[in-house]
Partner chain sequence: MEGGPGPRIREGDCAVLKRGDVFKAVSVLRRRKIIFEKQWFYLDNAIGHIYGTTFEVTNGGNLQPKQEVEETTTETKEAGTDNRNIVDDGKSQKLTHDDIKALKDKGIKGQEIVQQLIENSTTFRDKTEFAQDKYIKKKKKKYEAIITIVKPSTRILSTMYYAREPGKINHLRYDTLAQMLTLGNIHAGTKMIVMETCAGLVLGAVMERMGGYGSIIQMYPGGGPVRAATSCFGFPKAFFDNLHEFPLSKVQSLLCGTFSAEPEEIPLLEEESNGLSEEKQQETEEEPAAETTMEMNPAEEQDTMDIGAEEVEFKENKEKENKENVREKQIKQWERRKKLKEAAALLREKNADGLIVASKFHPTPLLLSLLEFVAPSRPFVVYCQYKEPLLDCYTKLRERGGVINLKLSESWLRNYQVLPDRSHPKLTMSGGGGYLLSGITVILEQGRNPEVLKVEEPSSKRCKLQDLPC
Amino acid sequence: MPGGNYKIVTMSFVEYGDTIKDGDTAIVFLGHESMFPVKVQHGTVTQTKYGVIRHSTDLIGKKYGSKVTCSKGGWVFILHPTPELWTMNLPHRTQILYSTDISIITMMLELKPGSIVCESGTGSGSLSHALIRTVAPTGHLYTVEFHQQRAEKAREEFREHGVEHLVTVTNQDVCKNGFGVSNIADAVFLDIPSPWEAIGHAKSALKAEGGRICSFSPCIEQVQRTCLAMEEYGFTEINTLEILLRVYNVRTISLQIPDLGKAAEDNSSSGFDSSNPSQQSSPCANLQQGTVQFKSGVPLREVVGHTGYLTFATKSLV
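Show me this one chain by itself, in the form predicted alone.
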């Protein structure tokens, strides 16, 4: 509208947009083990092993999920970003939580659309994006980051990802100054070196009618001190989990069939007729080949082991 005020709506991590627009964050998918994020900008090009992607002609205006042919003739898919894809591709400013732990955190904290959540620290924003998507469109995330540069970068990413209206980023020490809110949170999450020092502030942030708390710590000594602090502040239902992921690789393998007797005797006893074409592919014929193929699930040789301990508790109403 000439002379009118209007806003160009870009992609959001909590709302799916069908078309790629200038300023969007998109995921360039080369394969399950090869993908990366890109900020779509008019006049910009992105290099891949399959050649160049020209944003103006190859991306802007195309639909998410499109197959894009690169300059060398190879092709990639352009995916709409999600918290799960962002966790796999985000720039690491700190160690991050992955989907295995994130999924149990959102469930055990009983989060849903409309929930109010307090988080510390923000770090690289892996969990933050998942929390925002879970509580949207009417909930809110209050996230505290001690490191000033990381806090500023988190604000910038939330703005670029279209979720700034759902999150408040505060740069302060949660152990000394708390979350900056009182009696409004449904849940609190702590991922800091000394979570036991923030339990009192977490209790103050939770609603008077109760709420849930979760603390992530890599060392069992941290868990012990945190549990003692939770008991001191009257939290109940305290329990600690360790989530271990074991991935299986499904593949076809061949095994030799053991010799359980002469095939001829088996054939005569089973009424096998070698002149009958309908019985040429019978199990006895396969036995004479000596091997059989079947699908098998085999654990990967290298698997991710311990990430950390998740301690959950409930604010007592007493």
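Remember, it's a predicted structure, so these values are computed and weren't measured experimentally. Residue numbers count along the first chain shown, from 1. Superpose the two forms; the largest set of C-alphas matching within 1.5 Å is the rigid core. Compared with the form predicted in complex with the partner chain:
- After superposition on the rigid core, displacement of the C-alpha of residue 45 between these two forms stays below 2 Å.
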Second form
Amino acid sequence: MPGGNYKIVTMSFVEYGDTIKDGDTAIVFLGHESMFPVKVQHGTVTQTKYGVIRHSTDLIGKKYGSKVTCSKGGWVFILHPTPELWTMNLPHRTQILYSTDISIITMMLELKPGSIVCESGTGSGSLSHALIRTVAPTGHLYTVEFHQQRAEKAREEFREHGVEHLVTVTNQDVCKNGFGVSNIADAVFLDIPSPWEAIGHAKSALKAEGGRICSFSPCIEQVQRTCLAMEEYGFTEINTLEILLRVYNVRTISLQIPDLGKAAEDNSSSGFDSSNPSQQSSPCANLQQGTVQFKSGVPLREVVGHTGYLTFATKSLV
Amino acid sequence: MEGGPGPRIREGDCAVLKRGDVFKAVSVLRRRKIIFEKQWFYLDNAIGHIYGTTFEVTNGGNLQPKQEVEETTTETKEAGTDNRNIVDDGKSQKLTHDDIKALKDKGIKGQEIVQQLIENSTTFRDKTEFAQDKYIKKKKKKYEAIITIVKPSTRILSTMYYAREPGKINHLRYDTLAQMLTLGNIHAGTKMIVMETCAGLVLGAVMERMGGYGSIIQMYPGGGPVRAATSCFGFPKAFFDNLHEFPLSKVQSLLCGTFSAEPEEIPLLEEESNGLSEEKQQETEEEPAAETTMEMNPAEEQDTMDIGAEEVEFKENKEKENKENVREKQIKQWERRKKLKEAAALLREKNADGLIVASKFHPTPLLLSLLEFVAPSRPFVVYCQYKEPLLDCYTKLRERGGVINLKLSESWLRNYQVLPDRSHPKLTMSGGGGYLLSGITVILEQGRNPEVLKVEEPSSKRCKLQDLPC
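Complement to the form predicted alone: the form predicted in complex with the partner chain:
To see the whole picture, the full complex is given below, headed by that same chain.
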């Protein structure tokens, strides 16, 4: 994405805007899950397989949701960014969390406007954007990332997306130094290799009156160690689950009626008559007879089978 | 009051009782007998304690905060290696039903009862350590009457409803609801349209995620919206200031421009006012300018009145009462019409930031009509207990155009038991939690649908004999 001066943006990931403005991050939708983010900027052009998009004439001032015709004649739709669209299109610096896991995390941590959340590691900021959206306008996200460049890149993105007032990025090791805050969080989220080492810090970051914690780990051994640590630190309601999304493609299916022959030799038999020689030709020609059509929700051939185990628990005063 | 910081249980709250994985929502009222998990008790003693407190049920049916007791599990217990010699003849427990009852009546605590059961079990020391653990957990669950009182939230209420009354929420499983809230980008400051017949659970979840910022227009079938679950959330009154409602029966007229807030038939006010109890007006701040304030009935009558005059006076009072009832009814109707017009005006702007549908109705007509009120480049999510209606909805939406990124999905959820050397998925699982159809609106062009051409799924490499894209 082109760099450059940052203009003050009135739109952001936490507030809908109607019109595309200079400095916005917009999503270019090409069709069927093909899309990419673009930084809107006067004088810039963006290449697509349908041709060129000129920001000044094609984007700035247009309504979000507009169809834009590109130089080669094909067209795209310009969409307002949301954390979900961002998750599907952000540049990966690490493996990210997808909206399916993000959804259940948000609900099970009881997040809402005003919540204070601690997160580590920040990674590519996929979950971070979703958390910020949920706790806005009065909450805050404290996110800890031990990789210096990633921490800096995250800060940059939050700025560009108009949400920097809702988030604090700290560059340190959460297992050694915690989240940098004490007794203020309603919820803590951990997506790190050794979460059991951070449980103690998580507990002290959470409010004295209690809060929720979630740890995400791909391996069951990590989960076991984390559950043990949670128990040792007095967390209750420890619960581990996994969630997957099964997507269905909607298709019209035509199935051929098999030729079961005739009951008798005469030609008077009705019904599914398959002695007609034209049946041997392409079935598409026989959509009116000899086939049955129906709509089906067809599963994808290859689906995600595992992302990670999610372990939730409660810190309770009593 | 004891304890530290944190929200406290107050009379009138809707609180959720929790025992293990079982939840039940109750109103916190004094001297009200509650039944929960085979136990009877009063909540009076809980009032003033912090949410999250764990209680024991005493013999008198009162709640008592549970004392922290150190578990004496440090001694190595005698245990067996496997169950090859353990015969399940139902005779290994020496305590009889009556013995146990006697213990309970004596006021012996649950922990002690469990201890007694262990000591009187002939097979306990032959069990493996894991089996002993399981046995103790099972007995504790049965005899230790521990109840935690928790503050309601989407997490807790959606789990509770799915377990206790799934029929009321069209079998919407809590993880599916979680997906809806995220796919719909529900957040503070938006203008959302919600259409649900899930007892108000979905509405409550949306309200929680909006935090009182923004506005919601709830579409409802029949006479009025059901908000039973919504009241369980315990939202502050201010959250309801920007909650509007609009009847589905007026949607068509609103779309066609023939909408009128006037009722279809003129109600007979005299009929209605007869013998009706005064309903308290809820959430109405404005007074109608033209109307005067209510007059109170003269409470006292002079003792010295004779019967005849009393009768006349009684009749006069009755007439006055009727007139006041009529006036109250008129004011109420005026208010209702005002609200209806407000909601209509909000919808007419056709700039809602999203649409959430979760109802028992066929989703297609709802989507096709309600999407008209949604701005372009905004998400929408439809829930249906069954997949097939969403197939139809998908098809009709494609024909209509003005939507992209349509996705039909189902959420798969599995819970795990995590114990040292005993970790595995739990034995039972929900077979289905419903289906979702989600998408994003775009500017709807009249005429050809450019999106139809855009969304033809990439063709599979094999012969297209059976596969036709929609």
